[in-house]
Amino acid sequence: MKKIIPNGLSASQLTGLVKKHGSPLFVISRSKLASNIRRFRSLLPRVEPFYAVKANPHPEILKVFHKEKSGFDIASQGEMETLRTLGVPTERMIFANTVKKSDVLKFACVNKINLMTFDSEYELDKIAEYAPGSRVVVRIKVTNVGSVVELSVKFGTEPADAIPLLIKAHRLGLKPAGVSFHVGSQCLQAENYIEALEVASIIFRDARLKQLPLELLDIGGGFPISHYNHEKDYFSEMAPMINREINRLIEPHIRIIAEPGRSLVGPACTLVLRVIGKSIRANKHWYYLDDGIYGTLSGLLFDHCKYQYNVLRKGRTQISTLAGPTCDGLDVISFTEELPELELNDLVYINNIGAYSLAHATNFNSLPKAKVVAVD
């Protein structure tokens, strides 16, 4: 019986791959980024995903999501560039980014880019000025207890100015359009998103009274994939909470989406390592990878991950350390993973790996960045 990985490649399929392309060896797997999206539709059916580009910008991601007719969040000219190269009309689009550079607003204003958030009446004077007639979504600060990424320190402005803001845009002559927020990236905790709804949904209400006419809401990202095999299924738990309060809270013709980025990209692709040396120290086998903090596994310093490290060798397990190919101390990548001793050219993968990893890799040493493969 072969053996089958949990993205679906058998383990003939890892090494057929390794021995064509090499390694470190980025594999994505197109049909479970369309899967990944249909699954996001069935469990929020209210809401519209726009795929968060710096999630991973990879040209095979987006032509997928493109294809699925997802929208996008964008933050830089740069992605705006790739999605127009790739056909993806304006409108389904969103300038996401609430610190925006002046020369940015005025590429987004001639290419018709023209929704975009905001949380700070400094920034409303800047798109006024460089982007004139935009619709515009104030982002609101929100709890993010339990998330593994903290957002709201750096985003957001205080839900009590949000309506003042938003006046201040229409007399400005901008389209105060609606409200966003996010949660905090991987969250844990359904509260999080329900006590988020009901601040949005006072927003909404206020709004109307004022006569703001506001259309959309964006509950941001956040929604948490499984790194481990043997982790549950958080997303698919807290979706039926987050359903219910958005049907109680959210009127029927507030048009709602999200920006999700780790729960469309994450579980699609897999890393395959080789391992290059192998030592003793201290009375413990370390194995050093040809990949590793400094590059794909860069999610492990910025992004706060954690990993599940597979092996395709059998035997008795002893605890070991894995460590990344730089010259530098800190390219450890694990000093604690119950591993049967490996030999030269051993593989090692990593499931779940796709978000943040690769956007986030450098050349550090000069060496080359892992090489990306797409398969069906």
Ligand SMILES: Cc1ncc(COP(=O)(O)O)c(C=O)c1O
Given for the second form:
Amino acid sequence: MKKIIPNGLSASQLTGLVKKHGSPLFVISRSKLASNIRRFRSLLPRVEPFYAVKANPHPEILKVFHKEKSGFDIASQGEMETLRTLGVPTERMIFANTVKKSDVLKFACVNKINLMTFDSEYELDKIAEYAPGSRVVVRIKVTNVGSVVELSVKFGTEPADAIPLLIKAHRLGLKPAGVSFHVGSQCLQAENYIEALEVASIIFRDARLKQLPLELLDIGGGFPISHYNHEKDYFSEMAPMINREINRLIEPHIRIIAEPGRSLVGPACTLVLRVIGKSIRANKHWYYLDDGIYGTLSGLLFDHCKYQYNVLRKGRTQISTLAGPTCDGLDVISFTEELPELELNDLVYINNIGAYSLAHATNFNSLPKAKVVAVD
Ligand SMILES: Cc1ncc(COP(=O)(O)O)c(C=O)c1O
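Show the form predicted in complex with this ligand, please, the one above being the form predicted on its own.
And the full complex, kicking off with our chain again.
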């Protein structure tokens, strides 16, 4: 029977791709990217997705989302430049890094990228000086409980400070546009969104009472994916609750956007690795792969991520160790994988690895990064 890998590729397709392009190989599925953004829109119909480019800025990915008329959340001048090269109109961008360099603000202003988030009065002063007249969105601190990546310690102002900051923005000649939050990446609790929506709705009401009508709510990212075959579909379970609260709390004329990264790109990519070394250490099989923690598997560190390692070989399994190719002892991928005995040149593949993987891979030991191919 033909073995189908969950992202839609067959095992023989993967083997064929590696034969043609070599390994390590990062495979992007364009059709899966397109279906992910359509799924996002159908799960949250009132919310416009602005893809968080930082999750994976590869141009093949950006091109698909541009074709699907997505908006984009950008964090730097580099990301703005890439999108401009692809012809993305500036009104489809939000500069959602709360800490912006003054020269990058100038660049944004010259290029008419004028919607941006902030969470402190110092940032407001900077925006007013280098990007005058911008539309500003105050990012509030919200509960991140149960999210794999915590984002509320470093970012977000106390909700009680939101209105005074928006009033200050108005005084500085900026246009107070709305409120944003981020519930933490890979958020597994719908309650985080529900609480954040409640807090945001109170700020919207107070702003109206203070003659400061806001037009935009940005519900950030955090929408979770499954990394293992046995995991449930968290996002589709949470979506009805988020929709209900949006409809209950947020007036119909308010535009709602989100900044999904992981949920759009994670499930659309597969990494294929090859066993390049094997040994028995302390009575246990060790397999050395051609990519590791310093490369595409950097998400093990930076994204606190765990992956499912799949092999094509069958047979009795035993606990084994997978390690990366560099000379550093830190470069161990997993000490506890149940695997059949592998041989040199065998392939190991990882699905759902599109987000926060390639984006922070390095060339440590002067090893080349994984080659990227996009398939339909
Ligand atoms: C400001 C901002 N927006 C959006 C995202 C994307 O979040 P996620 O990948 O969880 O959807 C991040 C991730 O760190 C972020 O910092």
